[in-house]
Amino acid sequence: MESTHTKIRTTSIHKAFYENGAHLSALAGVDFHASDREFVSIIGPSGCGKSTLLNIIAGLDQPDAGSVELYGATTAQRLGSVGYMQQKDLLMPWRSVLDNCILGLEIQGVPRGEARTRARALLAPFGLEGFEGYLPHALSGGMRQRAAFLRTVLLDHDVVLLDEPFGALDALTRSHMQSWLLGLREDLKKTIVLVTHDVDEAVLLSDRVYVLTASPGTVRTVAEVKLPKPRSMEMVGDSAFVKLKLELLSALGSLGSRVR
């Protein structure tokens, strides 16, 4: 059931791109919305324009039709209004943690020493307390995404967006960072919107998740994620999580969609 205080709402989008002359359709009519401090994940096949969606709420990209409404307000200039984490990691391979975290407040304005505090503060939590002085290249994969996660943090938007941040990461590093992002999503106080081929993931982290048809996407389910709070790895054997998860594979497989 959608809520009051509705952080995100898109109303109908759709999305087409033009590639060597050919027309492709993206999205073709997507509702969705999250709701104040909810976590809702979006899964689907490759390539029914779960990033498109993305981007656009965003503000990286714009719908052909439709509309894409934030913190109560429908506008075209988003842009810099959402904390947005992708797949990869992007950290500056010259910059320590540290600096690679405090970049996005340095972009805006905000003093160095200043932006130092913000993130010393968070090191802990964020599982890097003692690495602010290494480069990227002597992290962990788990390591960097959790410094690209706290860079995108501290940005402090109300509304952060993944786009698979943990797509890249072997099973065992996935599955830590899985409990890890589980003990962190109660502090965050955010509303949290995660792209992933993960159903085990979806279904134990979110409060709700979206199916998405193949290409041109479109909504074909939402299911309300019940689960008792606080969640751990362990739940993913209970016979509640087990339905669920059977019957978003269920409206995956008929799509013909390969999930893991």
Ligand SMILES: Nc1ncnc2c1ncn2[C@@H]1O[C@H](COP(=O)(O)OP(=O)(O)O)[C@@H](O)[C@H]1O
The other form holds:
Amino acid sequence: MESTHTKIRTTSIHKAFYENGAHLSALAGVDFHASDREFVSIIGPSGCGKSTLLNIIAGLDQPDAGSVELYGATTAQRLGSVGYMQQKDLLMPWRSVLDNCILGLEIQGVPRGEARTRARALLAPFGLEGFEGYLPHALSGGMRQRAAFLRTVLLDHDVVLLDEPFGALDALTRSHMQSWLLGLREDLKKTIVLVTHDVDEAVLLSDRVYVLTASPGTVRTVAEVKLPKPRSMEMVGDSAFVKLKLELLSALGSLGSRVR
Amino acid sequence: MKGPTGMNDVERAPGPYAAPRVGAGIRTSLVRWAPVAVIAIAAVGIWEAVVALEDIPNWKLPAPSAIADALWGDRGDLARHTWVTLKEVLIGFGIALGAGLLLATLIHMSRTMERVIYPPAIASQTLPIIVIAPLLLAWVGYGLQHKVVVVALISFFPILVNTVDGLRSTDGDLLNLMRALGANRWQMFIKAQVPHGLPYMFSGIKIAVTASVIGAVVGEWVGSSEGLGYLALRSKSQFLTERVYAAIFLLGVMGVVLFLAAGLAQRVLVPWHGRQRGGPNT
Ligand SMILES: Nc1ncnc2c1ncn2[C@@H]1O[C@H](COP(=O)(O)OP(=O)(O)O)[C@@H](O)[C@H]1O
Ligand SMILES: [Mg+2]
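Having seen the form predicted on its own, could you now give me the structure of the form predicted together with the ligand?
Okay, now the whole complex, with that chain kicking things off.
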């Protein structure tokens, strides 16, 4: 019962890199878990191993020590079992928006026609209706990022990993994207892991927030976000929101030297 | 307003991806090419005037009008020789394209293949073609095949090198993403690396088509009884200088036409190129 409810569980993950003879510890014992349909954010100083953790969960990399359990099974062969999206949209410039969206399905062997039909059904909620025939270069940054997101969630995987998906966008577009994702969150019915450096974003969207320590990454604290749902952008002013945000900022160690 | 409206979103894409209107296309072409035409006509006029005023003998430098006369007067012969050379160029280039792409794929797929293929491929380019061409005569004989081999030898290399670079320069993050989505090596090759490499391949092709014409002429000089290169050589020994120039003119036209054809093919097959950041500068 428990194992089907928990979609991701990492136990004491260690990971080090060796570069020009130097040993660099990126993760030093990270316990992480996410349940079915849970939205979990990970925040932490840059270089603390957030992307490394996602790479390991996705199966792009293997931990030196510790185990990764995905959908209740511990296996080294995890490639192709989660949706994955990065800061760079990585859209193929030679493919139309629609054909970019179906890349994952195509890789899985779904016939193009059927894949396109499934993608078309999602164009409207992703704000891409009417743009499916465009090449990516003609789209704004926010639209490109939504196309990349559509490509990610179009797969039937229950788990979606988002690595700073809005990190490259300007502040205004980013807040549009956040409120859009907020509206979409419940409908997606997915387990979402979001890496972000935006504490507001983490609190607003998440059920739980992991704060990692600076390199090598370990879990400093995990905070439950007990704000009522459905959430809205206006909640950033609520006292509960502000209180949690201050807690997280202080866990990040960024309160003493406030720059933002 | 093109594009859908009513999105409750501040961002909106620029105009749709559509071909420019034909009328506007012709007008911009006119504006773009008019200065070129003016300069070309002026250059030819000055050439004609200098030859007439300085009384330069025909064997030294024929006037453009004399060359034009030769072009028209010998049109039957010239057409026949042009066709011979064009055939050598096209067949040789075709082989170069096939070989270049095949070798590039092998090099891309395996480091061992790279070590096996690259050294002899590079060596074949460092030796002057004019030295190798006579040796090839002994190997493949005197006919069309000799010229074709020389053309292929000189033009496969730019295709090979550019295509390898193109296949290799695919964004590693994109390949990682595909891997995370479960792609195998073949899918990454076909869906990402090949399309990414296409513009690079075309850079190689553009160099190769012009080199092909040189290759055909060199082959004909070493041993042939037909083709524009042969005709130029023979006409020189017969002091028919204006026909030498006529042959050179036709070789130049051939090179330009092939280059433009390659550019056209690129625009049809790689329409996204030049509309994005990155990629080779061509
Ligand atoms: N493939 C790699 N080779 C060497 N070092 C790496 C590699 N990937 C990540 N690192 C190092 O591991 C640390 C954590 O990186 P990363 O997970 O990208 O951090 P974050 O995403 O939190 O900013 C960094 O110091 C980074 O330089
Ligand atoms: Mg990162």
